[in-house]
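Given as structure tokens, the chain that follows is alone and in the form predicted alone.
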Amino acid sequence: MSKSSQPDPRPEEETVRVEVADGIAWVYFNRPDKRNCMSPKLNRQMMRVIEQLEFRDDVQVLVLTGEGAAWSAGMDLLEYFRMSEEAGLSTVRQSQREAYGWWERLRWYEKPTVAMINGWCFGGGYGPLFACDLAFCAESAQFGLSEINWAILPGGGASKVAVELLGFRDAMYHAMMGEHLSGPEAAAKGLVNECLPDDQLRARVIEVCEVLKKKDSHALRATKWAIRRVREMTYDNAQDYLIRAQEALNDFGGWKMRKEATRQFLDEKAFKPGLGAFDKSKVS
């Protein structure tokens, strides 16, 4: 092999990085030499690393980002791919369910979560984009679907990734052209939430954390879940859903929660719904 071609020697536990500060927890790929593409080792260190962070007391938010310049430019096409097959079929589907299992896991995460989008995002990266509850990205931000161009489908759920977040005819033509999105594109088409500068992206994705941290845990968790849920049912069985998940809520302090701010509201005309949220921080 070629000295470019060799298997990345950096210590799986060096391929996420994590800082935990005011209530939210950055998590980046910790592989900017290779556009933080996504490795055996790295896809096996992220499961460990949100599942280590989703009970803790201090994080309220879990931020994705990359290090350096690119969010993810998707699977290692050695390692993941080369490597795996060469390996076998046996590898081949345990690095599959390896990478597939922490974003599943992040999908149906207990708290909110956020892509920060400051780079390349591409085929695989969109796995964990849609994982992610709300989605921002940079002006410089690139987005691509470049499987047609080395002769392979967008799997891992890369289509239907494209398939949710775009309409029909963008999404056949982002997959089948295997051209760029620009970070405003990936805006106006619905990959993302909103584009930013991109000395403003951080800001922006702390603004949006810091309104998520004043909100109720145990809501916002039925909230997202209910999102997810309901995009796969017909009408009158999401509203059935929707009922029962708030039945629930109820006996998971939502009936406290809700009396809290029903009496802001109407007593102490605190606060409006519509405007903001109540003083968690008054229910004991």
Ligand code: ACO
Given for the second form:
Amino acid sequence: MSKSSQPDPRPEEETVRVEVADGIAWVYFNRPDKRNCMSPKLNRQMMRVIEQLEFRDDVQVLVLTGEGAAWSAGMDLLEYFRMSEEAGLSTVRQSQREAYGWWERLRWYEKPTVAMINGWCFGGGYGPLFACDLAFCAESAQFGLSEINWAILPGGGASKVAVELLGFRDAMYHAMMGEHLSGPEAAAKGLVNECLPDDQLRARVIEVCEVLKKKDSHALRATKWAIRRVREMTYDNAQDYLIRAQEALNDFGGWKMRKEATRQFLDEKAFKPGLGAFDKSKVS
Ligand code: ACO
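How about the form predicted together with the named molecule, since we already have the form predicted alone?
Once more the chain from above appears, this time first in line as the rest of the complex follows.
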């Protein structure tokens, strides 16, 4: 019989790896031996890492991906569930806060975020999946709400993510059957934006990041927050919110940006808004 799993002895700082290059912060779930499942240590480190990156001038886009064969195999059944439960209710609550905390921070991140799903993505992994603004997966990626397979419900937001991203029947089937979806199936059903051959995934994500980097960062932030906010509003409330949000954007350099963009289109005829972004480097 194989040996039963032991807690990961590695220090907290090693559970997440970061590289910053060309304006992109590559953040890796870094527990490949444990299929990058989320332990309390990883959750605490992830919060620290994303907080540090959020206001760095050399970071324009954040990409969340996994080291090795997994994106994230969900919550750590040993360290997040069994050990927290053995320690008692307050430890359970603390572990939940630590996990939910960084997913929330990422849902309302100042900068655009992209999930690059390179492998397994299960259960609790749907929290950070939904938290990222855009998502691209490899053909070999596998997605599943496996909770039902070990007798729990999809908690920690996973049920909400399923109904947000999938149609009702698909969400119900996905949650009740515990079957996994392949990368192409996940893209067809809307869990991710696109599915790419494994060897083209990174290049496509870089291509998307390069487009995002050219946009006005304040307008991008206002846009991504608007898309998240209006999901839960009536049409009239959304319209009103969008007027206020645009007016707030105007006060943070927005007038200068749009005046220059309009000038480049109408007067200079240097770009067409329908076909790409204006040259923001011309705004002093
Ligand atoms: N929690 C704790 N340990 C995990 C988890 C997890 N979610 N996922 C993988 N591991 C550990 C395994 O126990 C094993 O550890 P060990 O070296 O101590 O034995 C190691 O990671 C490697 O895992 P394997 O199962 O050997 O890897 P394999 O590539 O064969 O399978 C797979 C990968 C399919 C992802 C499998 O590990 C698995 O089913 N994991 C659980 C997925 C899951 O249901 N997650 C929970 C979702 S529900 C929620 O998040 C609330």
